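Below, in structure tokens: the form predicted alone, a single chain.
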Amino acid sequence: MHTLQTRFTSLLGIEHPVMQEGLGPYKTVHLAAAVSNAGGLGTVSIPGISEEPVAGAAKLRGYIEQACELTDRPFAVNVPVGTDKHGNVPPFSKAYVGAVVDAVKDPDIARRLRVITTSAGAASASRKLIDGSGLLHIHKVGGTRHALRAAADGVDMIIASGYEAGGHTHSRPVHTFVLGPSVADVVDCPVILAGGIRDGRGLAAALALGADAVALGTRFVASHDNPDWHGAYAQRIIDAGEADDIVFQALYGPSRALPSDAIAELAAIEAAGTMTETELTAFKDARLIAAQRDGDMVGGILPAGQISGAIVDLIHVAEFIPGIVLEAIKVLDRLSKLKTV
């Protein structure tokens, strides 16, 4: 089998160097086992922050023990960790990453549960509640100086992620081409990038960019290893055009996604301030639910990149990782034989 070994796959002991973002609020269990069993790095996602902080742990305990029966490869599980005016930790993050960490108190499932991604805010906010676990710490950033930042706090990975990718996006938009190149240069552990990154040819790019791996969340969605969501929710991403994306404000700023009523609604809800911050949250979270769990593509909220109307068919997982590395290979064979004069 053909792999590319990055800093990335040794750090992690996997095939190759694809990882699946984290998306939710809804479980993505199913996938995550997927993408693991394919050889890359699969990530379950929280349950939802409006959650109940102790009902809240609890349920992400049995995503991990889920996914731990459906893979006994490396996978990761994803947890936004913003924080308030006062710089405070907020208690469902709290409460989510201590879930993650008491879990790998359970050698079986430190086994397979080997990453922490962390979002949302500065990556010190959860340095101190990681530390000591055994866990590889990736960060999200957005942005050069917030690279800079969360490699001095100590993170073992970075995701840069550019302004095209799906859900939370920046509010300074640096562009996945910009961004990369950019984060390589200024930080010595493993960059992931992210947004826009759809095939072979995009991991190809973000080796040449200087990343060691590339994450991708829109893609994952329109698969058929997704059976935890609705199956609406990825047609509806088959069904987008180029350009069809939207930027709203949503729970921790900016987000990318796919048209819907609920924006508009929400939209009206904000102008009108008849919700308290909890209820506004709340709201969020319910709508994006809906549209993931149930279907809702009208009064749901439907995160997804912009690589939304690039994407025309559904995958299997299995069959496109390994695919996209060979992809990769093949592009990167073909551009060493250029002659130069």
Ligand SMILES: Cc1cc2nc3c(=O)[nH]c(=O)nc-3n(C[C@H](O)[C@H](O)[C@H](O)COP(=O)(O)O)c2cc1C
The other form holds:
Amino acid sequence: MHTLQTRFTSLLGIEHPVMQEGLGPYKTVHLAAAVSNAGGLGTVSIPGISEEPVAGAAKLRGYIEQACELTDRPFAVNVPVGTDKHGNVPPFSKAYVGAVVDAVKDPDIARRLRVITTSAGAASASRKLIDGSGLLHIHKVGGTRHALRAAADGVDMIIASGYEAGGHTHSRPVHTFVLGPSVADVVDCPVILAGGIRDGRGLAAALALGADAVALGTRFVASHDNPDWHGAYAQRIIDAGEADDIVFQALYGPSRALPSDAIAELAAIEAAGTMTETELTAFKDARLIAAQRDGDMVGGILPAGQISGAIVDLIHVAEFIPGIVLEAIKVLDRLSKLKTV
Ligand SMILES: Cc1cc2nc3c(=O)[nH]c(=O)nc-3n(C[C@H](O)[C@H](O)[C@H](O)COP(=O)(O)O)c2cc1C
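May I ask for the structure of the form predicted in complex with this ligand now, the form predicted alone having been displayed?
The next block holds the full complex; its first chain is the one shown before.
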């Protein structure tokens, strides 16, 4: 087997420097297990952010136990920890982080559930909840100063996610090619680069930019191994052309998605100001889940990255992960033979 060993693979004890990131707000248990079984790091996503916190935490525990039945390898759980306008971590985030920390008290789960990833906010509030649990803490950022702050907070690794990424993106756009080296320059911990990566060329480029691994979202949605979601979602990504994606105001600020009627509906509701913040959040959450679970491509909200315009097929994860690593090795080998004068 061909592998590329980096600080990411060493810390986790896995074969490949490739991660499937959180793809909430629904369920990615089978996809996460497929990625981990293929030697990467799969991520279980939360059941939704408008779940009642105790019920949501119980549901997430069920997802974690199901993932443990499907893989013996390390996997992660992602919890968005964006704060409300008063700077507080919402109750659902605390409940989900608590569920992850509680789950690893069971040694059989702790053997597999090795990582919690946090996103959409600052690492500091969740750090206190995670510290001492034995979990590795990976935090996602979209800017260099946020990376510095997460490193100072003591996270184990950082995902640097460029503006072209699917899902929540940043109000101050910094693209992957700029963000990767800037973050790698200022933090000592391993960096995982995300946003616009779909193959071994992207992996080789990320390593060249100073990253230790790559994290992919949209590419993994268009997969044979994501049976928790309706197949129409993957097909919509395949059908998308270059620059079809748009950025709209989502749960924690701007998010990149493929257009649907729901986005116009959302804009009209926000302009009319007829919903409370809680109602609006529930509306967005429901429409995201309608797309992922039920395949509603008209009334649903469809987060997807710019890379959806370049995706033309469904992948088999078991072949895809070693395949992109092999491709990256070939790219790096070819580049090492470039004539120097
Ligand atoms: C459908 C979809 C749902 C997402 N949901 C989440 C989420 O719940 N939490 C999170 O941190 N990021 C989420 N993201 C962002 C991904 O974790 C990842 O950062 C992004 O997809 C990487 O860029 P790429 O799509 O170009 O590969 C989502 C992305 C997509 C496409």
